[in-house]
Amino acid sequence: MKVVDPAGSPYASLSPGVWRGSTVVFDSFEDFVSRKSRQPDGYSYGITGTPTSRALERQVADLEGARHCVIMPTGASALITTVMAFVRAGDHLLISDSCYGSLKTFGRQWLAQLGVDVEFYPPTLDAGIEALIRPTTRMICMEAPGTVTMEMQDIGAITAIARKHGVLTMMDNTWASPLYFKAIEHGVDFVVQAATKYFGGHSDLLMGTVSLNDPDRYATLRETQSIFGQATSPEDCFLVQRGLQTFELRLREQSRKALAVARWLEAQPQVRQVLFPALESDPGHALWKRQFEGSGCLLSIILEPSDAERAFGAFFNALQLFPIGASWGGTHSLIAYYPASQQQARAFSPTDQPIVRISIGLEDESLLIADLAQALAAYARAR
């Protein structure tokens, strides 16, 4: 990046600059008026961004194969702000039952109270979703594979049906990322990434991105981001720009390790099922192989049932290399527990059992497997 300092001397750096600021000033009244009218890309106030955030947005749009991108403070805010920008009272909203929990909760507890007809559909419904579309259907929300239970969706089939009926589509594509799935090319209108995960890559920031092609929808989304005050820190933008320098290297290595761990887990007697579409045994494998070019680092397992919850306590407390945490996608491996009650409360869950979700980082996979082996042994003893 090359800039000129106040003394007129040039300065070039491999590191992107960090532009902070809440207030944008203008040279004249005419400039102020014209700048204000050049939104969504112009600068009028810090909420809409600085050159630092614009540079990141261009970078993410290029990765996605999109014309535009809007960054938000979190992945959840990216999902919810996009829905709020385009869905109104009287509209019908379709949300996959395996979508991110906060989006489902927002639909159920907020949008439904505001007059939106919210309907959850089976994640594997695919082309059958056409039967659910009404004259008032405004948007279909997707995630593939699904949060926690990892169901695949036929994205191309759903978007083709949506376009036929004039319905918008939004997809959370964080698991595969644009490296392994170009959702824009498959007809998705709004592609969301939780940049907290792979883009940032180091478990030290929160951010979401929304990429899209349509300029009018981009203007609407930018305005909504501004009105809702969804400003993103320039420092966090810098960290994501830095993370993107190693994004592909990290994800390819984490993906390789995750597949190795998943194949090992599949052969363990205490593991009833591994939920990971890259495995041939997974119900969504054929869809994954047809649509995706690789797999993410996140997988889930269902253990052989135990009547004692203390068995899960024994499993988790035996782990030495896996911290317990709800996020994923960073350089450090993580593990999390989702009780049976969460799956039983869903309308279309593939299981009624507890789920263990595992994010594979950059540690040696043989060490991770050894750690899981002794934890599974502890689980077996406690059952």
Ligand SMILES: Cc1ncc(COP(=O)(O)O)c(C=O)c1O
The other form holds:
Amino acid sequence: MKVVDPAGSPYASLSPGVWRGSTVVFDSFEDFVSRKSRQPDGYSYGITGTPTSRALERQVADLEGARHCVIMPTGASALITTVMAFVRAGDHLLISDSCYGSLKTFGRQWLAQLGVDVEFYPPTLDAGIEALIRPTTRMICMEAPGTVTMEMQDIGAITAIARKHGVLTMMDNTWASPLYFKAIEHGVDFVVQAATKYFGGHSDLLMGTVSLNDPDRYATLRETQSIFGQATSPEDCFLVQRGLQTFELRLREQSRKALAVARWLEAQPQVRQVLFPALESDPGHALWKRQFEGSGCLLSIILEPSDAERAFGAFFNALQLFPIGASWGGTHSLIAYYPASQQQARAFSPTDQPIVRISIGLEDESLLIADLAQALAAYARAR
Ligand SMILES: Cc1ncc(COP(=O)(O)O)c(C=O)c1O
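Return one more block: the form predicted in complex with this ligand, after the form predicted alone shown previously.
Everything in the complex follows now, all chains and molecules, and the chain you saw is the first one.
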């Protein structure tokens, strides 16, 4: 970044500046009045962004191969604000049953009460989704692989059908990220990242990004972001910019380790199933291979059943290298538990069993495997 300081001395640095500011000031009355009809990219008030957020938006748009990007305070707000920008009472909204929990709850508990016809569809419906499209269908929400249960979706088939019927598509692409899946090239209208995960990369911030091509929709989304007061902290933008410097390196390494751990887990007698589309045994493998260029660092497992919840306690509490936590994508490995009741409450879950979700960080994979081995032994003893 280059600037000229107030004394007129040039200053150049490798790191970007951090612009703070609630208030934008104008040179003249005319400037103020003319910016009333502002461009979506322009600066008018802190909520619509600063040069810091614009620089990050440019970087993310470039990574996604998109013309525009709007950043939001969290991944959840990126998903929900995009729906709010384009869906109205009377519209029909299709949400994959494998989408992120907050989006599904928002659909069920808010949108449905506000007159939107919300329908959850089976994640593996793929081209069969055409049968669900009605004249009022406004948007299809997708996530691949799905949250917790990792179902793959045929994104290209769904977007082609959506375009034919004039329906918008939104995809949560956080697992593969633009490194391994260029959602825009596959016809997705709005591609969402929880930047909280790989882009930030160090488990110390929350952020979401929505990337898109269409300039009119960009203006609508920017207005919605601003009207809903979805402003992001410039310091968090700076941290994500820093995270992006190592994003590719981290993800390639974490993906490699995750695949090694997944292959090992698959061979363990206490593990009934590994849900990870990069494995040949995964039901979504063919779809993953055809569409994606790599795999994320998050995988799920279903253990051989146990009646005793304390067996899961023995497994989790024996782990030394996997702190228990619900997030993922950072440099530290993490593990989380999703009880059977959660899957049983879903309309289209592939299982009625408890799920253990594992995020692989940058630790040595042989140490991670040794830790999992002794915890699985503890599970076997407690079953
Ligand atoms: C796939 C996916 N999408 C979206 C989100 C939401 O992101 P955030 O926690 O930043 O709201 C998460 C968070 O766990 C996630 O796993």
